[in-house]
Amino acid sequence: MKKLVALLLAAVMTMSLLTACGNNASEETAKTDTAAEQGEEGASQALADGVLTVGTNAEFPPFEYVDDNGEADGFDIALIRAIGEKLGAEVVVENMEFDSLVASIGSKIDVAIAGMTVTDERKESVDFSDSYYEAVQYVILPADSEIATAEDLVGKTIGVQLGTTGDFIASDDIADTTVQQYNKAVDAVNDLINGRLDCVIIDKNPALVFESRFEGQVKAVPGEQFAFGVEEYAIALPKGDAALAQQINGALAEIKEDGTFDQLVKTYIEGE
């Protein structure tokens, strides 16, 4: 009888141990699955290979241009490389047409930085990082032009870079215009100098660069004179990738805080 009781007790204890082990294993598996899910949510797949592929249009000095070595350079390029360094990612820059940047995000490129203004229309296709620069449109005119107000732009032939804010303004906000679209802003300015255009609408900083480059031939007039508003530049991101947005915004905040951003402004925009 004692042997039978002992055998029964041993069986009960064995079953209890097996049940406990099974529960522990299930708990550990659940914990592992949860951790994996959190890891996926906490880091973007765009950075999974350690490379951030960035689209730009290197026709927009001083924000982006092609340097003497044939490489993309400028404020935006230096900024995104600094962000990549903060994220521990290699930055690969792809130079393409401005108008194709938004459509390429998530396929050919991970993000885009190209002096791109945040607009409601673009927000339908992509998300944006925190703003990193405020800009206003300028009007480039022949040096002897008498155009001076918004009303003077009505009915004029206006040159713009395709897909830019200047393009939207000329096409949608000014009556009776003939809009000539260019892939390269410098081509529009050359046509202006050659009498094929009445003006060119483009962002302030490149406008001032062209005014200096073609000194005596053109003048750059602030957009406030034509009732143009202030715009915000930001990095275009894949729609819905909250993890990537958080990582890039965090790196951007660090760059602003540690003085890197101000130094880039002095180097590329203020020319110091």
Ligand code: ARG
The other form holds:
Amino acid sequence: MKKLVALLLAAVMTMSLLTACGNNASEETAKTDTAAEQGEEGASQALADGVLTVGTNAEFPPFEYVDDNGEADGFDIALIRAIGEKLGAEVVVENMEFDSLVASIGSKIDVAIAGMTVTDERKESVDFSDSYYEAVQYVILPADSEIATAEDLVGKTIGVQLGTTGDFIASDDIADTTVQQYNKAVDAVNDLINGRLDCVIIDKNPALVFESRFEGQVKAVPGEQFAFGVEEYAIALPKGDAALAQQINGALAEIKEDGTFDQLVKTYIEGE
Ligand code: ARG
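Switch from the form predicted on its own to the form predicted together with this ligand and give that structure.
So here's everything in the complex, that chain up top.
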């Protein structure tokens, strides 16, 4: 009887050992499968259909604008198309209001590229790629304006694009302002020229584009003169999609390394 018990025990132990081994083995296989899927097909849902739907707001030259054929073009558009090419994905651009971009990620669009500054508040709802451009807010003034320092902005009527960092500065950081929010930056500049605003606060490169477009009527003053801080542009991504972030950052790094990025800067930004 004792022998039988011992035999049975031995059998049970062998069996459980075998099962343990079996479990381990299948767990490992499962892990390898997932890794392979990630590597070969991309684990991100966003790219599963081979299409990267990109939101932008094409009211922000030279980063994005509507060209003569009615198509969105600009530095950001060319950059995301180059990224799409590296990822083997077709890029479809959706032009929408800047203020609705962040909320549309994960539903109407996969990602957003729109000269978008990385901010802590936005990071609560989206992730950001590695940053690709440095910016600062500029102040556009009527050519004969005497506004020159941060003090001078107190109590002024300021035009901004709705939901931008220029809007946040004018609304939150400068005392006693009246802030007029526009969906299109150019409408703010037109109101400045018409005497309805004291100034417009907008990012450096668009400010420089508007300065040359409305030459003699307005001047663009560097934000450093008003103690505005440095900002970083990045692509806004669905929160928690690490696979997509990795793919986009990888493509971005390649584009920087192979000279494409510098070429785009020359074509779209320095060529202005
Ligand atoms: N950099 C600013 C921000 O993130 C303004 C961006 C506006 N971009 C645009 N495409 N309209 O708030």
